[in-house]
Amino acid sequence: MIGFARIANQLACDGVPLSAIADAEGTPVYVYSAATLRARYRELDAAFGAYPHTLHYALKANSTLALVRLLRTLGSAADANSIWEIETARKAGFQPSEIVFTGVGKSAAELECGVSLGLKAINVESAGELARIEAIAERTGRRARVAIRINPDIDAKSHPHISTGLKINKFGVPIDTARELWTTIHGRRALELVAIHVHVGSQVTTLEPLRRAAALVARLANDVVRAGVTLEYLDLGGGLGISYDGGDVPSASDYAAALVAEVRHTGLPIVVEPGRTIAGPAGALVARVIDLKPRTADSHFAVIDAGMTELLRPALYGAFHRVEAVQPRETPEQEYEIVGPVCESSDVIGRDRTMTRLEVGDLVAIRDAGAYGSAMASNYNRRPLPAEVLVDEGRWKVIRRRQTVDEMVALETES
């Protein structure tokens, strides 16, 4: 049985009861389905068919080493947003030539690292960044491979906190600036322009903005060729959303078909940078109810031992996650506000949720937490980072043990 499903009314992951994992490893605990990771990657890869393409898994979604290694075995390349993600990718077995380096604020040290490694490309965010890359390459006698990130001023209709494609967002360069860059780059011997890059946002649930961005990049690629530059590929970013609430989202096949239709005439391979669409449905955060108390005449607070320190998305931008009892009772449904233990009123996992009766000690599973869960976790209130568990073919193992207080304070001094 693949993914999260019920066996005799108990929620399990790839056939392993979540209660068994929680009893052994404690809560909160992230649980991942290896079968789902494989299935999600293979579905997206197959959707592009014979058209030349490469999937660069976006480590920002979840960079836990065992998961990144698993994706590498499937043929994935890597997309990194910092030198630390680059190092994680390399520890997972990726070669520098398999890594693209994205990010709006690359420090001098990060650019030094990126140039020296000879990455597949550094996705350039400004004219100034391109000049700094060029200076490093000239000084070190290297030729830096770069892609220019376009800000297309396209509204992806996602939450403002995860929108990246509007001119009011900090990402990428305006089209006119990009034209100036590629018309001069041909004579800059320390630079090699290998691609045009675009990324309009995260959790995009309609194809129209993705299609428009791809069409724009294809048109600009023709301009680049006319300027005397030979591109190797088109980087169309990531952003494909998942269904957190049961609503419709584009299928992998529809997504791939939309991109290929817009760029096929260029003959250039496609690079995409999926993260959430692969990792999100593959994970759940398992927590335990630690208190119940009245909220209104008709509802209760259910306080659980996981909150914004383990899953920031609901507090950060009101994101929805399904919450299920691991072993629901056969009782009439009640209304709950599922809240965490952190000393913030924003520490709410789910409002106005209807569930069968909960009791202190019950386990709940917060679904679709495989992306931007552990990657955004923090030690606020001195809460230790949870354990992470990977289930594979009916067996599970700890892929990141629970953090201890001693580990939290190991870098600190007493005076």
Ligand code: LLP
Contents of the next structure:
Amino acid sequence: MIGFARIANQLACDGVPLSAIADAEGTPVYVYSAATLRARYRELDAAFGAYPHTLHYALKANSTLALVRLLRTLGSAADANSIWEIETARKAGFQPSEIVFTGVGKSAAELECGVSLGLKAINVESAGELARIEAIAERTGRRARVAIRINPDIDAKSHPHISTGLKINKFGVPIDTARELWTTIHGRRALELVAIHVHVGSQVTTLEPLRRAAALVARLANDVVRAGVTLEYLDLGGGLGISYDGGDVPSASDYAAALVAEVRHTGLPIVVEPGRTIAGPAGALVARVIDLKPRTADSHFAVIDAGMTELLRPALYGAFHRVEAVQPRETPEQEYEIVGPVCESSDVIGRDRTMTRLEVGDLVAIRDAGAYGSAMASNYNRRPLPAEVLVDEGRWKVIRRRQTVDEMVALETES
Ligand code: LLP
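Can you swap the form predicted alone for the form predicted in complex with the ligand?
Once more the chain from above appears, this time first in line as the rest of the complex follows.
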């Protein structure tokens, strides 16, 4: 059985009961389904059909090595957002020519690294950054491959924290600036313009903003080509959302068809940088109930041993994640506020959830936590980073062991 499904009432991952993993490894623990990861990657890849395309998995969603390696074996390329994600991608086996480097604030050291490695592209976020890249390339006698990230002033209609395509957002350059930049790049010895890039936001659940952004990039690409520059591809960013609550979201094939329809006339290959749509549904955070107490006349607090330190999304964006009892009891349903152990009232994992009765010691699974879950975990309250387990074909292995306090304090001096 593939993914997270019940076997005789017990929630399992790729056929392995989550209780077996929690009993052996402790909680909180991230559990990933290799079969789901493969299926999500392949579905998106297949959705583009014969149209030339490359999926650059966005490591920021989840850069745990074993998962990145697995995606590489499927044929994925990589999108890295920092020098450290580049290093991680390299450790996972990616060649520099398979890595695009995105990100709004690349330090001098990061640009130096990007230029010297000869990455597939550095996605440029400003005129100043382009000048710094050129200076490094000239000094080191290289030709840096760059893409210009445009800010299309398009509303992705996602949460404001993760919408990036509006003029007021810090990302990319306005179209007029992009025109000036590509005119400048043309004829420069140390720079090669290989693509136009756009990313309007994450958890985008309507196709319209993605379609409009793709159409704009295609239009600009035609202008670039008319100006005598040969582009290699169009980078249309990430952003395809997933259904956290069972509601409708665009399918991979609708998404791919929308993008292809907008750019086909350019004849240029498509690059996308998906993170969430591949990794999100492949992971669950498994936690144990550690306390129960009354809240209102009709509801209880269920305090679990995972909180905003392990999964920040609910506290940071008010994000919804399904919470399910791993072995539900056959008793009437009750209302719960599922909260973490961290000393903040924002540390709520699930509000007003109706579930079968929980008892201290019960396990719960917080679903669709494979993307932006472990990657955003912190040590607040000196909580160790959680263990991570990958289930593959009925076997499971720890792909990241739980951090220890000694490891946490190892970087500190006592006086
Ligand atoms: N490309 C660029 C340039 C990006 O900034 C991002 C995400 C992606 C690709 C991948 O987007 P995806 O396919 O995963 O939507 N922490 C937030 C999400 C932040 C996304 C940041 N950028 C969350 O938990 O919802």
